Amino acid sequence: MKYKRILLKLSGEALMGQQQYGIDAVRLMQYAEEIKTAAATGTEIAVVIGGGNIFRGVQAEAFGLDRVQGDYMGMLATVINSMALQSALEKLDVNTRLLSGVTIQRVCEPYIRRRALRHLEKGRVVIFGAGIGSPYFTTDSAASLRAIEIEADVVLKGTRVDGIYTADPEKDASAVRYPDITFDEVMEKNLNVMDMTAFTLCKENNLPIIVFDMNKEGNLQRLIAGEKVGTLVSMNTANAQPSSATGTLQPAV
C-alpha cells in the first residue's frame, strides 16, 4: 500500500453513465464497488463529487439567475450525488459518513476538520458534499482544500480518460499522454487538469495529483498499491515526456 490517505475527486457527469442527465444506477454501484475494494486495503478514503449531472452554478447566468444563487444550487446538487454514493456504499456494508460544507442537519453532518479526521482514522469512507460552502469555488477547489486539510497523500482525479494529453486527441490524432508531468509544465503548456485555484492550492502545498480512468475496473486499487496508472502531476518529475498511449478526450474538470 503506497498511500495511507487519499482524496478521490469524481465528476458529477461521470455518474450519468450512458444517460443524458441524473444518476445512472449501474455506474453508481460500479464506483461504490471500486471504493469498497480500495478501502479494504486499509487506505483511508475521502471523496468529493461534482454536481454537473444535475446543475452547475455557472449555468445560472445563462438562465437569468444570480450567480451566487446558482452556485448554492450547484452545491445542493453535489449533496444529492454524495447522498447517492453514501447509500450505495452502505448497501455494500461500507461504513460511510457524509459531511457538508453547508449545514443540512437532517441528512449530513456539518464539516468539521477534526471530526473528518476521526472518521477516517476509524476506517470510515468520508464524503465531502456542498463544496467548501461558498460561491465562486468549484468542487475541484473543494477537493484540493479538503485534501490539504485532512493531510491526504495525494488527490486522485477520477475521470473517463486515462490521463493528461498534449492536446484533445479527438481533434488531434497526434495527441499523446503524459505518464508524469510537473506543476510548472502543466501551467506552461496550459493543460486542462483542474481550475487554476484548485491547481495552485495543490502546487503551493506540494500535494501530488493523479489523473486516471475511474471507469476501468481495478484502477483505483492499483493506484493505491503504487502501480503506474494515469498521469502523475508533482513538483519534480524527471524527464516528464508524453508516452505513446492514446485516448479519446482530455480530462473533464
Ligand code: UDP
Second form
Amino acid sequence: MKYKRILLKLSGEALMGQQQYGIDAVRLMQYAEEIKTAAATGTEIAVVIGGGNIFRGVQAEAFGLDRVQGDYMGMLATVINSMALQSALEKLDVNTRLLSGVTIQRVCEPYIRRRALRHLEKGRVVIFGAGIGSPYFTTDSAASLRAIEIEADVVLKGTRVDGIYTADPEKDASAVRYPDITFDEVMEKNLNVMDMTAFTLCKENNLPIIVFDMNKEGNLQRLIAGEKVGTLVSMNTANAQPSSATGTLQPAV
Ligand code: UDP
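Next, give the form predicted in complex with the named molecule, keeping in mind that what was shown is the form predicted alone.
The next block holds the full complex; its first chain is the one shown before.
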C-alpha cells in the first residue's frame, strides 16, 4: 500500500451515469464497491462528492435566484449525494461517517476535524458533505482543504477521463495525456485540473493530485497499491512530458 490516507474527490455529475439528472443506482453501487475494495487494503479513505448532478450555484441566476442561496442549494445537493453514497457503502458492510460543513443535526455529524481524524483512524470511510460550508467555493476546494486538514497523502480526483491532456480529449482527437506534470506547468499551460482556489491550495501545501478514470474497474485500488494510473500533479517530476500514446477517452462504464 503506497498511501496511508487519501482523499477521493468524485464529481456529482459522474453519479448521473447515463442519465440527465440525479443519481444512477448502478453507478452509485459501482463507486461503493470500488471504495470498499480500496478500504480493505487498509488505506484510510475520505470522500468528497460534488452536487453538479442536482444543482450548481452558478445556475442560480438563470433561475432568477440569489447566487448565495444557489450555492447553499448546491451544498445541500452534495449532502444528498453523500447520503446516497453512505447508504450504498453501508449496504456493502463498510463503516462510514458523514460529516457536513453545514450543520444538519438529524442527518449527519457536523464537520469537526478531530472527529474526522478519529473516524479515519478507526478505519471508517469518512464522507465530507456540504463542501466547505461557505458560498463561492466548489467541492474541489473542499476536497483540497479537507485533504490538507486531515493530512492526506494525496487528492485522487476521479473523473471520466484517464488523466490530464494537452487539450480537451473530448474535443481534440490529437490530445495527448501527461503521465506526470508539475503544478507550475499546469498553470503555465492553463490546463484545467481544478478551479484555481482548489489548485492553489494543493500547490501551496505541496499536496499531490492524481487525476484518474474512476469509471474503470480497479483503478482506485491500483492507485493505492502504487501503480501508475492517470496523471500525477506534483511539485517536481522527472518526466513532465506528454506520453506518446494518443489520447483516447476511456468510455464511461
Ligand atoms: N458549493 C459551495 N461551497 C462549497 C462547495 C460547494 O457553495 O464549499 C456549491 C456551489 O454552488 C457548487 C455546488 O455547491 O456549484 C455543487 O458543487 P460542485 O459544482 O463543486 O460539484 P461538482 O461539479 O463536483 O459535481
